[in-house]
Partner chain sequence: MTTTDMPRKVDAGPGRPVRKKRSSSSATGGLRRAVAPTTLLWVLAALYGVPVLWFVLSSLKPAGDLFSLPLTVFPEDPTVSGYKEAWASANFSEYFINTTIVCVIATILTVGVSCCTGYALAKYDNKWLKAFFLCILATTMLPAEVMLAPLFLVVRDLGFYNSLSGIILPALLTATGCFMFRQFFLTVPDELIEAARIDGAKELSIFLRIMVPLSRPIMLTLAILSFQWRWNDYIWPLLMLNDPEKFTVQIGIQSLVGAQNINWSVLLGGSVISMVPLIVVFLVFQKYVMNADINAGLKD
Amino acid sequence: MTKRASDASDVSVSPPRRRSKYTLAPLVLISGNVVLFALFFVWPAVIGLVYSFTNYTGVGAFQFVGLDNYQKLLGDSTFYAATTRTLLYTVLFVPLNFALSLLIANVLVSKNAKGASVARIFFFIPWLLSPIIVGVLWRWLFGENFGLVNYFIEKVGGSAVPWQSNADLSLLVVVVAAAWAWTGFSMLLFIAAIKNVPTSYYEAAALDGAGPWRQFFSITLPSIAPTSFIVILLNTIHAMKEYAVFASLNNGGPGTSNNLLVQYIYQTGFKSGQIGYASAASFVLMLILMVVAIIQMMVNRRVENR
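Can you show the single chain from that sequence in the form predicted together with its partner chain?
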(Lines of atoms letter the chains of each structure in order from A and count residues from 1; the text may use other names and numbers.)
(Lines give C-alpha, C1' and ligand atoms only; values in the text may rest on other atoms or scores of the structure.)
Protein backbone atom coordinates (compact mmCIF):
# COMPACT_ATOMS: atom_id res chain seq x y z
CA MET A 1 0.00 0.00 0.00
CA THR A 2 1.41 3.35 -1.00
CA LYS A 3 1.37 6.34 1.30
CA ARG A 4 0.02 9.07 -0.89
CA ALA A 5 -1.27 12.06 0.91
CA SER A 6 -3.87 12.58 -1.78
CA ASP A 7 -5.21 9.05 -1.50
CA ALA A 8 -8.21 9.50 0.73
CA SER A 9 -8.95 5.79 1.13
CA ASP A 10 -5.45 5.17 2.41
CA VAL A 11 -5.84 7.82 5.06
CA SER A 12 -9.01 6.23 6.36
CA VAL A 13 -7.53 2.71 6.39
CA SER A 14 -4.38 3.37 8.36
CA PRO A 15 -4.41 6.75 10.01
CA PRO A 16 -2.68 5.79 13.29
CA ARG A 17 0.42 4.51 11.50
CA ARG A 18 0.81 7.66 9.42
CA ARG A 19 0.34 9.97 12.30
CA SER A 20 2.76 8.25 14.59
CA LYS A 21 5.35 7.91 11.86
CA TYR A 22 5.89 11.60 11.10
CA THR A 23 5.33 13.91 14.01
CA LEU A 24 8.67 15.44 14.69
CA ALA A 25 9.48 16.68 11.19
CA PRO A 26 6.24 18.65 10.61
CA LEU A 27 6.40 19.95 14.16
CA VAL A 28 9.89 21.30 13.59
CA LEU A 29 8.84 22.78 10.27
CA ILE A 30 5.88 24.72 11.62
CA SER A 31 7.48 25.65 14.94
CA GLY A 32 8.61 29.07 13.68
CA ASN A 33 5.16 30.06 12.59
CA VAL A 34 3.55 28.59 15.72
CA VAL A 35 5.71 30.82 17.91
CA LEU A 36 4.93 33.85 15.76
CA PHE A 37 1.24 32.98 15.79
CA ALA A 38 1.17 32.67 19.57
CA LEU A 39 3.19 35.84 20.20
CA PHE A 40 1.80 38.22 17.62
CA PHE A 41 -1.72 36.95 17.08
CA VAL A 42 -3.13 35.00 20.02
CA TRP A 43 -1.53 37.10 22.74
CA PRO A 44 -2.54 40.52 21.37
CA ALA A 45 -6.00 39.27 20.43
CA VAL A 46 -6.61 37.99 23.96
CA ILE A 47 -5.23 41.01 25.81
CA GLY A 48 -6.99 43.29 23.33
CA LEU A 49 -10.28 41.69 24.22
CA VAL A 50 -9.49 41.92 27.94
CA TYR A 51 -8.33 45.56 27.71
CA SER A 52 -11.48 46.52 25.85
CA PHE A 53 -13.30 45.99 29.15
CA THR A 54 -10.86 48.09 31.15
CA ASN A 55 -9.72 51.68 31.46
CA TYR A 56 -6.08 50.76 30.73
CA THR A 57 -3.89 53.62 29.57
CA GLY A 58 -0.83 51.63 28.56
CA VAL A 59 1.00 52.02 31.85
CA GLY A 60 0.25 51.33 35.50
CA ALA A 61 -2.81 49.71 37.03
CA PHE A 62 -6.21 49.45 35.44
CA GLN A 63 -9.75 48.64 36.46
CA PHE A 64 -12.38 46.56 34.79
CA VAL A 65 -15.18 48.79 33.67
CA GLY A 66 -17.43 46.20 32.05
CA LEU A 67 -19.12 47.36 28.89
CA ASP A 68 -18.46 51.04 29.57
CA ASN A 69 -16.07 51.45 26.65
CA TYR A 70 -18.55 49.97 24.22
CA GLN A 71 -21.35 52.09 25.62
CA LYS A 72 -19.20 55.18 25.32
CA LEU A 73 -18.37 54.26 21.72
CA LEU A 74 -22.06 54.05 20.86
CA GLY A 75 -22.52 57.59 22.08
CA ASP A 76 -19.31 58.98 20.56
CA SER A 77 -20.13 61.13 17.56
CA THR A 78 -16.48 61.17 16.42
CA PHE A 79 -16.54 57.37 16.30
CA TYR A 80 -19.78 57.42 14.32
CA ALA A 81 -18.35 59.92 11.90
CA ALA A 82 -15.21 57.82 11.42
CA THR A 83 -17.26 54.65 10.89
CA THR A 84 -19.66 56.16 8.37
CA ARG A 85 -16.76 57.81 6.55
CA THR A 86 -14.94 54.45 6.41
CA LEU A 87 -18.05 52.70 5.08
CA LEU A 88 -18.64 55.46 2.53
CA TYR A 89 -15.03 55.21 1.41
CA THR A 90 -15.36 51.41 1.06
CA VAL A 91 -18.62 51.65 -0.85
CA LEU A 92 -17.04 54.08 -3.32
CA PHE A 93 -13.62 52.45 -3.60
CA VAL A 94 -14.56 48.79 -4.08
CA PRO A 95 -16.87 49.14 -7.13
CA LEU A 96 -14.56 51.67 -8.79
CA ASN A 97 -11.54 49.45 -8.33
CA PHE A 98 -13.52 46.40 -9.43
CA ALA A 99 -14.77 48.05 -12.63
CA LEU A 100 -11.41 49.55 -13.54
CA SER A 101 -9.36 46.40 -12.99
CA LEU A 102 -11.89 44.18 -14.77
CA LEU A 103 -12.00 46.54 -17.74
CA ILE A 104 -8.23 46.73 -17.94
CA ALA A 105 -7.77 42.97 -17.51
CA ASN A 106 -10.20 42.40 -20.38
CA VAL A 107 -8.46 44.85 -22.66
CA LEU A 108 -5.07 43.37 -21.76
CA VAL A 109 -6.03 39.81 -22.68
CA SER A 110 -7.80 40.89 -25.86
CA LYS A 111 -5.89 39.51 -28.81
CA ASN A 112 -6.58 42.63 -30.83
CA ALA A 113 -5.00 45.14 -28.46
CA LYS A 114 -1.44 45.90 -29.50
CA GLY A 115 1.32 46.47 -27.00
CA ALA A 116 -0.38 44.76 -24.08
CA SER A 117 2.82 43.53 -22.47
CA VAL A 118 4.25 47.05 -22.34
CA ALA A 119 0.97 48.65 -21.26
CA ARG A 120 0.67 46.17 -18.40
CA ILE A 121 3.68 47.79 -16.74
CA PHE A 122 1.91 51.17 -16.72
CA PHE A 123 -1.00 49.64 -14.79
CA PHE A 124 1.29 47.81 -12.45
CA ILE A 125 3.68 50.53 -11.37
CA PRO A 126 1.09 52.41 -9.25
CA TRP A 127 0.61 49.26 -7.20
CA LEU A 128 4.32 49.22 -6.38
CA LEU A 129 4.25 52.72 -4.97
CA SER A 130 3.77 52.98 -1.25
CA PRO A 131 0.46 54.45 -0.06
CA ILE A 132 2.46 57.39 1.29
CA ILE A 133 3.88 58.16 -2.16
CA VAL A 134 0.46 57.68 -3.74
CA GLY A 135 -0.85 60.29 -1.34
CA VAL A 136 1.97 62.74 -2.06
CA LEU A 137 1.58 62.22 -5.80
CA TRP A 138 -2.17 62.91 -5.84
CA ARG A 139 -1.77 65.81 -3.49
CA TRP A 140 0.61 67.24 -6.07
CA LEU A 141 -1.91 66.64 -8.87
CA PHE A 142 -4.91 67.96 -6.97
CA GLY A 143 -3.40 70.93 -5.20
CA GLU A 144 -5.95 73.74 -5.09
CA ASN A 145 -3.67 76.58 -6.13
CA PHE A 146 -0.90 74.74 -7.89
CA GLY A 147 -2.23 71.33 -8.99
CA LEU A 148 -2.13 70.17 -12.58
CA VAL A 149 -5.83 69.28 -12.56
CA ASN A 150 -7.00 72.72 -11.44
CA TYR A 151 -4.58 74.29 -13.91
CA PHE A 152 -6.30 72.48 -16.77
CA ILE A 153 -9.76 73.25 -15.40
CA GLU A 154 -8.90 76.95 -15.35
CA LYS A 155 -7.30 76.65 -18.78
CA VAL A 156 -10.59 75.45 -20.30
CA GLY A 157 -12.49 78.23 -18.55
CA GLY A 158 -13.62 76.58 -15.33
CA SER A 159 -12.91 77.82 -11.85
CA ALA A 160 -10.57 76.12 -9.42
CA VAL A 161 -12.19 73.20 -7.63
CA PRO A 162 -11.65 73.01 -3.84
CA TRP A 163 -10.17 69.49 -3.87
CA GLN A 164 -8.69 69.88 -0.41
CA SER A 165 -11.06 72.14 1.47
CA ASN A 166 -14.31 70.42 0.56
CA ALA A 167 -14.67 67.27 2.65
CA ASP A 168 -16.58 65.26 0.02
CA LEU A 169 -14.30 66.20 -2.87
CA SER A 170 -11.31 65.46 -0.72
CA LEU A 171 -12.68 61.98 0.02
CA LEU A 172 -13.34 61.49 -3.68
CA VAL A 173 -9.75 62.30 -4.55
CA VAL A 174 -8.57 59.64 -2.10
CA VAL A 175 -11.01 57.12 -3.59
CA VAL A 176 -9.71 57.76 -7.10
CA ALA A 177 -6.09 57.72 -5.92
CA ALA A 178 -6.55 54.43 -4.07
CA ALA A 179 -8.40 52.81 -6.97
CA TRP A 180 -5.61 53.95 -9.29
CA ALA A 181 -3.01 52.47 -6.98
CA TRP A 182 -4.77 49.16 -6.40
CA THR A 183 -5.75 48.34 -9.96
CA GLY A 184 -2.53 46.43 -10.62
CA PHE A 185 -3.23 43.83 -7.96
CA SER A 186 -6.88 43.14 -8.79
CA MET A 187 -5.98 43.21 -12.47
CA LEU A 188 -3.47 40.35 -12.01
CA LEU A 189 -6.13 38.21 -10.35
CA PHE A 190 -8.60 38.95 -13.15
CA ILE A 191 -6.10 38.26 -15.93
CA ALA A 192 -5.34 34.82 -14.49
CA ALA A 193 -9.04 34.06 -14.18
CA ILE A 194 -9.99 35.27 -17.66
CA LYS A 195 -7.22 33.22 -19.22
CA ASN A 196 -8.65 30.12 -17.57
CA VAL A 197 -12.00 30.44 -19.35
CA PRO A 198 -11.99 27.81 -22.13
CA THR A 199 -11.72 29.48 -25.53
CA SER A 200 -14.20 26.96 -26.94
CA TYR A 201 -16.96 28.78 -25.05
CA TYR A 202 -16.21 31.94 -26.95
CA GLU A 203 -15.91 30.14 -30.26
CA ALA A 204 -19.31 28.50 -29.73
CA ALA A 205 -20.83 31.83 -28.72
CA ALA A 206 -19.33 33.55 -31.75
CA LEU A 207 -20.85 30.87 -34.01
CA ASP A 208 -24.21 31.57 -32.42
CA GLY A 209 -23.74 35.21 -33.30
CA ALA A 210 -23.00 36.63 -29.83
CA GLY A 211 -21.20 39.97 -29.90
CA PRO A 212 -18.41 41.01 -27.56
CA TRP A 213 -20.78 42.49 -24.97
CA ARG A 214 -22.96 39.42 -24.94
CA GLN A 215 -19.88 37.21 -24.65
CA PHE A 216 -18.60 39.26 -21.75
CA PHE A 217 -21.83 39.17 -19.77
CA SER A 218 -22.82 35.58 -20.61
CA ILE A 219 -19.43 33.85 -20.52
CA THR A 220 -16.63 35.89 -18.95
CA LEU A 221 -18.48 37.36 -16.00
CA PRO A 222 -20.10 34.09 -14.80
CA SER A 223 -16.90 32.13 -15.38
CA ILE A 224 -14.77 34.42 -13.24
CA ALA A 225 -17.35 34.77 -10.45
CA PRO A 226 -15.11 33.10 -7.80
CA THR A 227 -12.27 35.50 -8.58
CA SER A 228 -14.67 38.44 -8.53
CA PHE A 229 -15.65 37.53 -5.00
CA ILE A 230 -12.03 37.23 -3.91
CA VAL A 231 -11.31 40.65 -5.41
CA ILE A 232 -14.32 42.23 -3.71
CA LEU A 233 -13.47 40.60 -0.39
CA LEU A 234 -9.80 41.63 -0.45
CA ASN A 235 -10.61 45.15 -1.59
CA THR A 236 -13.26 45.56 1.09
CA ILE A 237 -10.92 44.43 3.85
CA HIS A 238 -8.20 46.64 2.43
CA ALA A 239 -10.48 49.67 2.24
CA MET A 240 -11.80 49.20 5.78
CA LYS A 241 -8.29 49.54 7.20
CA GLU A 242 -7.00 52.25 4.91
CA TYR A 243 -4.99 54.93 6.59
CA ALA A 244 -1.68 55.73 4.91
CA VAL A 245 -3.14 57.28 1.73
CA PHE A 246 -5.28 59.59 3.83
CA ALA A 247 -2.35 60.41 6.08
CA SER A 248 -0.28 61.75 3.23
CA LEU A 249 -2.97 63.02 0.86
CA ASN A 250 -5.06 65.18 3.15
CA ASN A 251 -4.33 63.92 6.67
CA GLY A 252 -8.00 63.13 7.20
CA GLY A 253 -8.82 66.69 6.32
CA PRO A 254 -10.17 69.19 5.88
CA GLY A 255 -10.10 69.32 9.66
CA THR A 256 -11.11 65.93 10.98
CA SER A 257 -13.93 65.26 8.54
CA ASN A 258 -12.18 62.41 6.79
CA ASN A 259 -10.74 60.61 9.78
CA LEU A 260 -11.24 56.91 9.23
CA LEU A 261 -11.53 54.08 11.73
CA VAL A 262 -7.86 53.12 11.83
CA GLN A 263 -6.93 56.75 12.35
CA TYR A 264 -9.51 57.00 15.11
CA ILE A 265 -8.02 53.91 16.79
CA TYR A 266 -4.54 55.33 16.38
CA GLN A 267 -5.50 58.68 17.87
CA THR A 268 -7.50 57.45 20.84
CA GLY A 269 -5.01 54.68 21.60
CA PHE A 270 -1.71 56.42 21.10
CA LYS A 271 -2.28 60.16 21.07
CA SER A 272 -4.57 60.25 24.09
CA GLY A 273 -3.42 57.01 25.71
CA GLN A 274 -6.84 55.39 26.02
CA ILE A 275 -5.71 51.85 25.21
CA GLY A 276 -8.85 50.26 26.65
CA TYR A 277 -11.12 52.51 24.66
CA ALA A 278 -9.09 52.05 21.46
CA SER A 279 -9.21 48.27 21.93
CA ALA A 280 -12.98 48.43 22.09
CA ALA A 281 -12.99 50.41 18.83
CA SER A 282 -10.66 47.79 17.32
CA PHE A 283 -13.12 45.05 18.16
CA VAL A 284 -15.93 46.95 16.51
CA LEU A 285 -13.78 47.21 13.37
CA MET A 286 -13.01 43.50 13.61
CA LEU A 287 -16.73 42.69 13.91
CA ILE A 288 -17.45 44.74 10.78
CA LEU A 289 -14.68 42.91 8.90
CA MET A 290 -15.97 39.53 10.02
CA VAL A 291 -19.53 40.33 9.02
CA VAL A 292 -18.26 41.40 5.60
CA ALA A 293 -16.23 38.21 5.24
CA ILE A 294 -19.08 35.93 6.34
CA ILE A 295 -21.62 37.58 4.03
CA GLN A 296 -19.26 37.29 1.10
CA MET A 297 -18.42 33.67 1.85
CA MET A 298 -22.12 32.82 1.99
CA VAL A 299 -22.81 34.55 -1.30
CA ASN A 300 -19.75 32.90 -2.81
CA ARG A 301 -20.92 29.43 -1.76
CA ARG A 302 -24.38 30.03 -3.22
CA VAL A 303 -22.94 31.14 -6.53
CA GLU A 304 -20.54 28.21 -6.72
CA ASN A 305 -23.23 25.69 -5.91
CA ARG A 306 -25.49 26.92 -8.65
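Same protein, the form predicted on its own this time rather than the form predicted together with its partner chain?
Only one chain is given; partner chains and other molecules are left out.
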Protein backbone atom coordinates (compact mmCIF):
# COMPACT_ATOMS: atom_id res chain seq x y z
CA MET A 1 0.00 0.00 0.00
CA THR A 2 2.86 2.32 0.98
CA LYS A 3 4.74 1.39 -2.18
CA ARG A 4 1.70 2.18 -4.40
CA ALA A 5 1.38 5.62 -2.78
CA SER A 6 5.04 6.24 -3.41
CA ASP A 7 4.66 5.23 -7.10
CA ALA A 8 1.67 7.56 -7.49
CA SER A 9 3.65 10.39 -5.97
CA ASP A 10 6.55 9.74 -8.40
CA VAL A 11 4.18 9.90 -11.36
CA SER A 12 2.53 13.10 -10.22
CA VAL A 13 5.83 14.97 -9.74
CA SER A 14 7.61 13.65 -12.86
CA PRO A 15 8.64 16.56 -15.14
CA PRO A 16 7.00 16.91 -18.57
CA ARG A 17 8.82 15.25 -21.44
CA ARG A 18 11.02 17.61 -23.38
CA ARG A 19 10.21 17.97 -27.07
CA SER A 20 12.95 16.60 -29.26
CA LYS A 21 14.87 19.26 -31.14
CA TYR A 22 14.50 17.09 -34.28
CA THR A 23 10.69 17.18 -34.21
CA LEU A 24 10.47 19.70 -37.05
CA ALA A 25 13.00 17.95 -39.31
CA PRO A 26 10.56 15.28 -40.65
CA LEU A 27 7.90 17.95 -41.16
CA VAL A 28 10.29 20.07 -43.20
CA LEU A 29 11.34 17.11 -45.36
CA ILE A 30 7.73 16.00 -45.88
CA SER A 31 6.59 19.50 -46.74
CA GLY A 32 9.17 19.66 -49.53
CA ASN A 33 7.87 16.44 -51.03
CA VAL A 34 4.28 17.61 -50.65
CA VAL A 35 5.07 20.82 -52.53
CA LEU A 36 6.82 18.93 -55.34
CA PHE A 37 3.98 16.39 -55.51
CA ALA A 38 1.39 19.14 -55.71
CA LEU A 39 3.38 21.13 -58.26
CA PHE A 40 4.33 18.31 -60.65
CA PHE A 41 1.44 15.84 -60.17
CA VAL A 42 -1.69 17.29 -58.57
CA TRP A 43 -1.72 20.57 -60.50
CA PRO A 44 -1.09 18.98 -63.96
CA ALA A 45 -3.68 16.32 -63.14
CA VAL A 46 -6.28 18.94 -62.27
CA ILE A 47 -5.49 20.95 -65.42
CA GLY A 48 -5.70 17.77 -67.52
CA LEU A 49 -9.04 16.85 -65.98
CA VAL A 50 -10.41 20.31 -66.78
CA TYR A 51 -9.08 20.13 -70.36
CA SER A 52 -10.76 16.75 -70.85
CA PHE A 53 -14.13 18.53 -70.70
CA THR A 54 -13.12 21.22 -73.20
CA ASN A 55 -12.25 21.63 -76.88
CA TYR A 56 -8.83 23.10 -76.04
CA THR A 57 -6.36 22.93 -78.94
CA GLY A 58 -3.25 24.11 -77.14
CA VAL A 59 -3.55 27.79 -78.08
CA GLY A 60 -6.16 30.44 -77.47
CA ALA A 61 -9.34 30.11 -75.47
CA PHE A 62 -11.42 26.97 -75.00
CA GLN A 63 -15.04 26.07 -74.45
CA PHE A 64 -16.49 23.45 -72.14
CA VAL A 65 -18.06 20.60 -74.10
CA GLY A 66 -19.15 18.41 -71.22
CA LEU A 67 -18.71 14.67 -71.86
CA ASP A 68 -18.38 15.02 -75.64
CA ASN A 69 -14.69 13.97 -75.63
CA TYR A 70 -15.46 10.82 -73.65
CA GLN A 71 -18.44 9.97 -75.87
CA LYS A 72 -16.23 10.45 -78.92
CA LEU A 73 -13.66 8.02 -77.45
CA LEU A 74 -16.33 5.31 -77.20
CA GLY A 75 -16.73 5.38 -80.98
CA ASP A 76 -13.05 5.82 -81.89
CA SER A 77 -11.73 2.65 -83.52
CA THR A 78 -8.14 3.96 -83.37
CA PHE A 79 -8.46 4.36 -79.61
CA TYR A 80 -9.74 0.78 -79.27
CA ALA A 81 -6.89 -0.51 -81.44
CA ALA A 82 -4.31 1.30 -79.30
CA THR A 83 -5.94 -0.01 -76.10
CA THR A 84 -5.99 -3.58 -77.42
CA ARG A 85 -2.32 -3.38 -78.47
CA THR A 86 -1.41 -1.94 -75.06
CA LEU A 87 -3.12 -4.80 -73.23
CA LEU A 88 -1.48 -7.36 -75.54
CA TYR A 89 1.94 -5.80 -74.95
CA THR A 90 1.34 -5.87 -71.17
CA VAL A 91 0.19 -9.50 -71.22
CA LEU A 92 3.36 -10.49 -73.09
CA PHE A 93 5.85 -8.26 -71.27
CA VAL A 94 4.92 -8.83 -67.61
CA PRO A 95 5.13 -12.67 -67.53
CA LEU A 96 8.33 -12.67 -69.61
CA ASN A 97 10.03 -10.13 -67.35
CA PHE A 98 8.80 -11.93 -64.23
CA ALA A 99 10.06 -15.33 -65.38
CA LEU A 100 13.45 -14.05 -66.57
CA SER A 101 14.19 -11.97 -63.46
CA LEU A 102 13.07 -14.72 -61.06
CA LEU A 103 15.10 -17.36 -62.91
CA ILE A 104 18.26 -15.24 -62.90
CA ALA A 105 17.80 -14.25 -59.25
CA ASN A 106 17.30 -17.85 -58.19
CA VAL A 107 20.44 -18.92 -60.02
CA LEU A 108 22.56 -16.06 -58.63
CA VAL A 109 21.67 -16.78 -54.97
CA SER A 110 22.60 -20.43 -55.36
CA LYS A 111 25.56 -21.59 -53.30
CA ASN A 112 27.10 -23.10 -56.41
CA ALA A 113 26.92 -19.87 -58.47
CA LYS A 114 30.35 -18.57 -59.48
CA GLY A 115 30.92 -14.88 -60.18
CA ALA A 116 27.50 -13.90 -58.86
CA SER A 117 28.57 -10.32 -58.10
CA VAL A 118 29.84 -9.74 -61.64
CA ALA A 119 26.73 -11.35 -63.09
CA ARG A 120 24.47 -9.05 -61.07
CA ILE A 121 26.24 -6.00 -62.49
CA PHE A 122 26.07 -7.47 -66.00
CA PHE A 123 22.31 -8.05 -65.80
CA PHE A 124 21.66 -4.70 -64.07
CA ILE A 125 23.46 -2.53 -66.67
CA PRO A 126 20.57 -2.59 -69.21
CA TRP A 127 18.25 -1.07 -66.61
CA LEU A 128 20.63 1.90 -66.30
CA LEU A 129 20.40 2.65 -70.02
CA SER A 130 17.98 5.19 -71.37
CA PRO A 131 14.94 3.57 -73.06
CA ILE A 132 15.88 5.50 -76.21
CA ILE A 133 19.32 3.85 -76.24
CA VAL A 134 17.71 0.46 -75.62
CA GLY A 135 15.46 0.98 -78.64
CA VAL A 136 18.34 2.08 -80.87
CA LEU A 137 20.48 -0.92 -79.83
CA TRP A 138 17.71 -3.39 -80.63
CA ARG A 139 16.95 -1.59 -83.87
CA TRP A 140 20.52 -2.25 -84.95
CA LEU A 141 20.04 -5.89 -84.04
CA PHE A 142 16.63 -6.42 -85.67
CA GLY A 143 16.61 -3.93 -88.54
CA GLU A 144 15.36 -5.60 -91.71
CA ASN A 145 17.94 -4.16 -94.10
CA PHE A 146 20.86 -3.46 -91.80
CA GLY A 147 20.20 -5.55 -88.66
CA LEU A 148 22.86 -7.84 -87.26
CA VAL A 149 20.43 -10.75 -86.79
CA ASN A 150 19.30 -10.76 -90.42
CA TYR A 151 22.95 -10.43 -91.50
CA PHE A 152 23.85 -13.71 -89.78
CA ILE A 153 20.65 -15.39 -91.00
CA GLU A 154 21.53 -14.55 -94.60
CA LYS A 155 25.15 -15.59 -94.05
CA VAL A 156 24.00 -19.13 -93.19
CA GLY A 157 21.74 -19.25 -96.23
CA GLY A 158 18.42 -18.11 -94.77
CA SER A 159 16.08 -15.33 -95.83
CA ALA A 160 15.80 -11.98 -94.07
CA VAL A 161 13.05 -11.98 -91.45
CA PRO A 162 10.58 -9.03 -91.59
CA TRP A 163 11.24 -7.88 -88.05
CA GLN A 164 9.94 -4.37 -88.75
CA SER A 165 7.33 -4.76 -91.52
CA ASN A 166 5.43 -7.59 -89.79
CA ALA A 167 3.26 -6.14 -87.02
CA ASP A 168 3.39 -9.20 -84.75
CA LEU A 169 7.16 -9.67 -85.11
CA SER A 170 7.70 -5.96 -84.58
CA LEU A 171 5.71 -6.10 -81.33
CA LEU A 172 7.57 -9.24 -80.25
CA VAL A 173 10.94 -7.50 -80.71
CA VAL A 174 9.83 -4.62 -78.50
CA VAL A 175 8.55 -7.04 -75.84
CA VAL A 176 11.90 -8.85 -75.70
CA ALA A 177 13.88 -5.59 -75.73
CA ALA A 178 11.81 -4.12 -72.88
CA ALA A 179 12.02 -7.34 -70.84
CA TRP A 180 15.80 -7.34 -71.35
CA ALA A 181 16.04 -3.76 -70.11
CA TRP A 182 13.80 -4.25 -67.05
CA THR A 183 15.07 -7.63 -65.91
CA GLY A 184 17.88 -6.14 -63.81
CA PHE A 185 15.56 -4.11 -61.58
CA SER A 186 13.15 -6.99 -60.94
CA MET A 187 16.11 -9.33 -60.43
CA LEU A 188 17.47 -7.22 -57.57
CA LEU A 189 14.08 -7.23 -55.83
CA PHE A 190 13.88 -11.01 -56.12
CA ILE A 191 17.45 -11.51 -54.89
CA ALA A 192 16.71 -9.48 -51.75
CA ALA A 193 13.48 -11.43 -51.15
CA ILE A 194 15.02 -14.87 -51.69
CA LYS A 195 17.91 -14.07 -49.32
CA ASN A 196 15.37 -13.28 -46.58
CA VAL A 197 13.85 -16.76 -46.74
CA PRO A 198 15.15 -18.70 -43.65
CA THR A 199 17.61 -21.40 -44.65
CA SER A 200 16.07 -23.67 -41.99
CA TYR A 201 13.07 -24.11 -44.31
CA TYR A 202 15.27 -25.54 -47.05
CA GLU A 203 17.23 -27.69 -44.58
CA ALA A 204 14.02 -29.18 -43.21
CA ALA A 205 12.67 -29.74 -46.73
CA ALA A 206 15.93 -31.45 -47.76
CA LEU A 207 15.69 -33.79 -44.78
CA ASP A 208 12.16 -34.70 -45.92
CA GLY A 209 13.52 -35.56 -49.35
CA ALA A 210 12.25 -32.51 -51.27
CA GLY A 211 14.23 -31.76 -54.42
CA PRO A 212 15.17 -28.32 -55.80
CA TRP A 213 11.96 -27.95 -57.83
CA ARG A 214 9.77 -28.93 -54.88
CA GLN A 215 11.66 -26.49 -52.63
CA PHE A 216 11.27 -23.74 -55.21
CA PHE A 217 7.51 -24.15 -55.62
CA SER A 218 6.72 -25.00 -51.98
CA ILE A 219 9.10 -22.63 -50.16
CA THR A 220 10.62 -19.95 -52.38
CA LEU A 221 7.54 -18.87 -54.34
CA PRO A 222 5.18 -18.60 -51.31
CA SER A 223 7.85 -16.81 -49.26
CA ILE A 224 8.47 -14.13 -51.89
CA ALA A 225 4.79 -13.56 -52.70
CA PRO A 226 4.78 -9.90 -51.47
CA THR A 227 7.79 -9.12 -53.66
CA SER A 228 6.19 -10.91 -56.61
CA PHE A 229 3.13 -8.72 -56.16
CA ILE A 230 5.25 -5.55 -56.23
CA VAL A 231 7.15 -6.72 -59.33
CA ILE A 232 3.94 -7.56 -61.19
CA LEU A 233 2.29 -4.29 -60.19
CA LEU A 234 5.28 -2.12 -61.18
CA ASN A 235 5.79 -3.98 -64.46
CA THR A 236 2.10 -3.72 -65.33
CA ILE A 237 2.00 0.02 -64.73
CA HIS A 238 5.26 0.46 -66.64
CA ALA A 239 4.00 -1.58 -69.60
CA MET A 240 0.72 0.33 -69.79
CA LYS A 241 2.70 3.58 -70.02
CA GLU A 242 5.47 2.40 -72.36
CA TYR A 243 6.45 4.88 -75.03
CA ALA A 244 10.18 5.49 -75.44
CA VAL A 245 11.22 1.97 -76.50
CA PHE A 246 8.48 1.82 -79.13
CA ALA A 247 9.30 5.31 -80.41
CA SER A 248 13.00 4.57 -80.81
CA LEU A 249 12.75 0.97 -82.04
CA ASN A 250 9.94 0.98 -84.61
CA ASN A 251 7.90 4.12 -83.85
CA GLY A 252 4.81 2.00 -83.32
CA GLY A 253 5.11 0.49 -86.78
CA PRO A 254 4.64 -0.82 -89.25
CA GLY A 255 2.36 2.13 -89.84
CA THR A 256 0.27 2.62 -86.72
CA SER A 257 -0.35 -1.07 -86.02
CA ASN A 258 1.74 -1.03 -82.81
CA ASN A 259 0.70 2.34 -81.49
CA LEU A 260 0.08 2.06 -77.76
CA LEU A 261 -2.23 4.29 -75.74
CA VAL A 262 0.52 6.71 -74.76
CA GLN A 263 1.56 7.11 -78.40
CA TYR A 264 -2.07 7.65 -79.36
CA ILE A 265 -2.41 10.32 -76.67
CA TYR A 266 0.81 12.03 -77.75
CA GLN A 267 -0.10 12.08 -81.44
CA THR A 268 -3.66 13.21 -80.79
CA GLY A 269 -2.66 15.94 -78.37
CA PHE A 270 0.55 17.36 -79.79
CA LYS A 271 0.46 16.47 -83.50
CA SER A 272 -3.26 16.89 -84.12
CA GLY A 273 -3.69 19.74 -81.63
CA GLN A 274 -6.59 18.10 -79.78
CA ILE A 275 -5.44 18.70 -76.22
CA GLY A 276 -8.93 18.32 -74.74
CA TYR A 277 -9.57 15.02 -76.52
CA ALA A 278 -6.11 13.68 -75.61
CA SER A 279 -6.69 14.67 -71.97
CA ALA A 280 -9.87 12.58 -71.97
CA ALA A 281 -7.90 9.60 -73.31
CA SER A 282 -5.27 10.19 -70.61
CA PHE A 283 -7.87 9.94 -67.87
CA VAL A 284 -9.26 6.75 -69.38
CA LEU A 285 -5.73 5.32 -69.20
CA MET A 286 -5.45 6.46 -65.58
CA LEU A 287 -8.74 4.75 -64.73
CA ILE A 288 -7.53 1.53 -66.36
CA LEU A 289 -4.32 1.67 -64.28
CA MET A 290 -6.30 2.30 -61.09
CA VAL A 291 -8.56 -0.68 -61.80
CA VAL A 292 -5.53 -2.90 -62.47
CA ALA A 293 -3.85 -1.76 -59.24
CA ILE A 294 -7.00 -2.30 -57.16
CA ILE A 295 -7.55 -5.79 -58.59
CA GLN A 296 -3.94 -6.77 -57.94
CA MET A 297 -4.12 -5.43 -54.36
CA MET A 298 -7.34 -7.37 -53.69
CA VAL A 299 -5.81 -10.57 -55.06
CA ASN A 300 -2.64 -10.07 -53.02
CA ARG A 301 -4.62 -9.43 -49.84
CA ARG A 302 -6.70 -12.54 -50.39
CA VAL A 303 -3.55 -14.62 -50.91
CA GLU A 304 -1.95 -13.23 -47.74
CA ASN A 305 -5.08 -14.00 -45.67
CA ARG A 306 -5.13 -17.66 -46.62
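Rigid core here is just the name for the largest C-alpha set that superposes within 1.5 Å across the two forms. Positions refer to the first chain, counted from 1. Nothing here was measured: the structure is a model prediction, and the numbers come from that model.
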Inset, instruction - Establish whether a shift of 2 Å or more occurs at the C-alpha of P222 between these two forms, with the two forms superposed on the rigid core. - result: no
Inset, instruction - Take the rigid core as the frame of reference and indicate whether the C-alpha of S159 shifts by 2 Å or more between these two forms. - result: yes
